[in-house]
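Coming up is one lone chain in structure tokens, specifically the form predicted on its own.
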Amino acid sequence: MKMSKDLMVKLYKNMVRVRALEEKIIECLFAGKIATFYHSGAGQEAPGVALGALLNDDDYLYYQHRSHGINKCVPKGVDPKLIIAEHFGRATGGAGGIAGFHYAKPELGIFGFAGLVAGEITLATGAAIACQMNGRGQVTVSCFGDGATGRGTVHESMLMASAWKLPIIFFCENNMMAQWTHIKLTHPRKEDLSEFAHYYGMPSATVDGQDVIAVYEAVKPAIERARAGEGPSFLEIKTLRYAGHVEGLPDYSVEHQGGMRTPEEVEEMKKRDPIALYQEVLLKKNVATAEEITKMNEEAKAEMEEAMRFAEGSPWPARPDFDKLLYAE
């Protein structure tokens, strides 16, 4: 697939972005400014990253915890002042500072997610049945991770999804990990859980989540089918986090099930780190250089830099305004 040089950019733009605020979320977070917790996505950049470039503005996102939405919110144009000042507590959140890290934007189709594992992916199907009716070439993705899998409520939707040819892509990030525990555990007989759509009738395919240019063309193909009204689709993106499951905690996964994620392991995936590569192949193309490289690194951190310091001066929300959240006027 031929791809414009200001895409290809973006693409790389958006991606350092995403890591820059996660750094800095965690950063913030271990320095006591930040209340609630955070569950790390740092080697996952790549797959919300070419999902954001593909949707338009009235599609409909529902994010997952993992990263907490930022790897697609941010590339689907989710301001990140927005998202570090909810972290935070502060009024001009994107939950008025009341949720933690559940924020929202809907003019951007984006309703946050719910707080249990797979809980959005009926809300995202409701969803879809709406751009159905809208009739305006609407789409929806559900994201999930492969943990959310063992749910019933994905296969619930599956099925209805696909009974009423509904616009939704049921995006999977397979990072093999299901909180602390391995996917050959939850999953031990199944290589690729792709394998779930052949079961309710619609197409999938199983992709490399570190090369942000696979995922981009994997998306897009799903989502123009979405539009022309041909239904659902399945995509797993296989993709790594090098993190454990919540910043500040031990990795039980290493720690006290037998050692299926090592150290070691851990350094090896991030010889496959999706910025690192990606960093190759625009110089490989001539699409930047190492000098361009590097100021978009640093402009990504100056963003970010600037979105803390916005979080910080924001005021606290207000006693009346959490009234109105319980009470009907």
The other form holds:
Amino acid sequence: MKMSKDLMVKLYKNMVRVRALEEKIIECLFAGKIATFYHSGAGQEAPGVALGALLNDDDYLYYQHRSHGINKCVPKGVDPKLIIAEHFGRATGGAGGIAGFHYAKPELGIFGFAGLVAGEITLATGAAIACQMNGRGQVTVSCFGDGATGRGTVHESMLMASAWKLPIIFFCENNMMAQWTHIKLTHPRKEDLSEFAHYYGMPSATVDGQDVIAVYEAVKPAIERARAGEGPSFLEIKTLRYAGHVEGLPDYSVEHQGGMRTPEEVEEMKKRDPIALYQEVLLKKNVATAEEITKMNEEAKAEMEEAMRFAEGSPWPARPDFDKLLYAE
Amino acid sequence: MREILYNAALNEAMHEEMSRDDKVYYIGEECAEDTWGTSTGLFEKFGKARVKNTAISEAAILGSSVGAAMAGYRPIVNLMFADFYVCGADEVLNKAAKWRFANGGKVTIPLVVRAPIGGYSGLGPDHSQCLESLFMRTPGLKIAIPATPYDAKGLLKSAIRDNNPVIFLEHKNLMGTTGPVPEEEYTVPFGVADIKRAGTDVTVFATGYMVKLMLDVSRHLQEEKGISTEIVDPRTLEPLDMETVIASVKKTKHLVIVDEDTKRCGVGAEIAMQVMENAFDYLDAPVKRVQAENYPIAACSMEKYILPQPQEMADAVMEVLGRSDRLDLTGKVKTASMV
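May I ask for the structure of the form predicted in complex with its partner chain now, the form predicted on its own having been displayed?
Expanding to the full complex; the earlier chain stays at the top.
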């Protein structure tokens, strides 16, 4: 697939922006500046970045808990300041400080995510119903992990989407770990999760999620198919999670339960780091020089440093009119 | 004024609101020809795009409706039986009810969940429940519970126009009852109670099918014992018009609460407590509750041991008034139960 230099650079910038924002949030968490939790998505920056580059402002995106959607919402256009300020619980956050790790940006088709894994997939299916009824070629992407496929909501949604040819992409980021439990213990067939799609009669693909170009190339036809009214697709993006389930707790998947993954395996994963792999592509294809790459890395860090200062300098929320938050006029 | 059936009133509300606003659509299992006769002509008029018959997938039905509501539509879900909501409980309690609040008020969820409630049909523990106390303790939901065809139509139209999730508790045993319904356009506002029977001796708080039974019981109390009951039907439990309830209690000095849902932690407990907090000094006797006993609802003839019975309603009224005589209702007020 031919890609413009601008697009290739944008993908890189977004990957390093995503990682820099996550690292900044984790730094603030351990510095005691953040009073909510964080689920690191380090190692799986590529899928959401590729996705973000293919969505329009009026397409709907339902993110999930891993990386608190940073890896998808920042590429779709959400200002990192809103995200970090929400984690700081400040009035300037994406939900006014009431949600902590959730935030909504309705103007960009983003409506938060569910505290219960796989909880937002049915909502995404409803957004796809709206897209279909609007008839303007909008699409919805429902993001979830391998763990979510254990819940009925995924399957009810896929059945409904398939029966009604809804314009939705089921975007499954398979990092093989559901919290601290390896998929091999819960999915006995041990085959690709994209196999689920066959039963629901929708096209599917299994993609290397460490390769941002490969993800981009797989998502593009699925989105085009949905925009053309041809129905849903299922994409399994095989990716890697470096961290434990949640920051601040040991990675039980390494240290306990018989060691579902060894520390060596986790270190091995980092050799397939999506940012490092993509740097090689950019250099090899003469899209960017080493100096330009370093500059982009520094710009991303500076942007997130500034976003943190914005959050720290923002006011705490006053007690709002809770009735107005609870019920609309 | 013409008289029409309760289910026909619901059907009229659906036709009128779906014609009025093309963002309204109807979704559910068998909703193209629903079990309670409320969907007549909808599929023919609005087609499959707006009358969406689904697989048996309550979580997807409820969750997709929340998602479509946030994206600008006004779905009306029909659950067929209120009991079935449990298969989409997360979608109702965590999504519909909380999503606006949890996202800082940035979204609106105009959604109606029509949930046919109630016993007296011998259908057993998972096709007979009312569940209003469960929804009532969940901030973020509105709850309508119409007792007459007039209220059914007017409240459903208000529910569809409301910008919030509304749990619409329509009673299965009221579907075949008739009542006056104007041909002209009207709505019934939320949060405004209706005095279904004016009286002076005892206030009876009643909702849904209990209003119908209590009207029959009240007639006998008046005719045979000279007791004048005032039946206050709140029509919506959230928002709840306690002002009208309190005003009535201050007038009659006595309160009986009749509610079909389970007694423990039920609607009656909440109403009684609010009366304690706001009108205790006006009461001449302790409040009495007539509600379903704290058991699952039994099937066939055994449901009568658990669901509120007209005789218990009459006894409760006599007791709060300190009367030692009894009104025997044997054979006089029948529930819908066949045995």
